[in-house]
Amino acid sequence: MSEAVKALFANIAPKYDLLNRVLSARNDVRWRKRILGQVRGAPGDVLDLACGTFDLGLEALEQGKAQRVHGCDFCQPMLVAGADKRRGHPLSASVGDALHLPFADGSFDLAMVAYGWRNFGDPQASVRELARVLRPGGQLLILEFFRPTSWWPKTFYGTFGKVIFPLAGGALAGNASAYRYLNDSIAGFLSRDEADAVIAAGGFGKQRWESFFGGISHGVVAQLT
């Protein structure tokens, strides 16, 4: 992960729920709600990767979903800024490298990541390594801004993505390079079908895709074969 990028989440952590929920009118609750509405089975151990300030996290113990949730983020100062909200839940926390994970093989039920996994340097990589460190029979979750290939979800980040998201980053974070980033990595990332394939690929089956806002967000839940 490069360290510029590093430093821009850095200087966004201390806004980053209120632009979560000012540039999305508070969808991404909705979304997250709804995308971990498709884990199935028990309540287990829970990797939330590129998990910022514990909202998904969070999200899962209010379900059910998990008995315990860690946190794991390439950026400290998120893990900072979201300290208050796992306080007094079953959530802890650490600094880690999505290819790199600092875990034993097999050590989690579920693995998570909202709007990290284009962040990743290596979308493939990080795919295999999530594996690793899911038991038999695990899932993984992903909530994602794929490259868009439909005309709405490439007239909105064209238009919305391309303008309001830096002068929101700008006017409310005082930093509008971190939302044109946002908007410049979709445009770089994998296509709903190419990440489709590339979950099959790190071993993953019955995949189960949500789309959200006309194909502005998706996510997916797969097991592990």
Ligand SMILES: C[S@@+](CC[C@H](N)C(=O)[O-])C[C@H]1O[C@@H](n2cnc3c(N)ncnc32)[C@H](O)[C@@H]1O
Contents of the next structure:
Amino acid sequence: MSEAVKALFANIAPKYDLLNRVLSARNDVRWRKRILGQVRGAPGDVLDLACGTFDLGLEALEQGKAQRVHGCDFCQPMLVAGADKRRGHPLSASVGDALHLPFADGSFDLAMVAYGWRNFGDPQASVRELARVLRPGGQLLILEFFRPTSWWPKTFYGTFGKVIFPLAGGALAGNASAYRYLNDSIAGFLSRDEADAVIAAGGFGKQRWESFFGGISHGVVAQLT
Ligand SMILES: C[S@@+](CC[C@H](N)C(=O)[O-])C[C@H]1O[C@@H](n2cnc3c(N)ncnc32)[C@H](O)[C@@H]1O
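Return one more block: the form predicted in complex with the ligand, after the form predicted alone shown previously.
Below, the chain from earlier opens the complete complex, with every other chain and molecule after it.
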């Protein structure tokens, strides 16, 4: 499963940013900014897991929420696609898997994941792994699409998600099935309330949630207790 996900992202990597902007009508940029606004405290060492092309890490630096960012992703071509964007910024990168992070315990003050958690295979194990690499009192930020439970997100994903995502993916990235996977992976993932419980069970309290576009996407910042 994870090899198939890696191959999928490798295939769409050169067109990934373009598709994000088109499919979300640039809202993805706004949602990253908004959820970073929930991060509290002095800037420090930040992990951007499943960093893709570094949009979240760059925004964290822009907002002064990070001194240094380390981006980690299991798909090298995504890191390559974003390489020009991180040049000149205190943003390093490495290849690594979310369930076996190549970092010592207590390496970061803030660990972030935007639109990656859904792909990790084991949501609880990945939260435990993120908790491991955080320092005491560190913060976790997750931005994600969760399985819809109310009428508007269900309607959105059942129509726009089912039809337009694959059409746009086929037209702009030459890969309709990757964007079919996007919708299917959302339908098979945790609901927002289930995610809340998984994060709490991973040792995080003080969860601050924000909903975007009527619940199409959600973000949370929580603190290691
Ligand atoms: C939808 S993209 C999100 C990229 C970026 N965070 C953003 O906001 O645009 C999901 C990313 O998760 C990465 N990914 C998926 N499963 C992973 C895993 N098990 N370990 C590390 N990265 C993973 C993919 O390679 C891809 O770059």
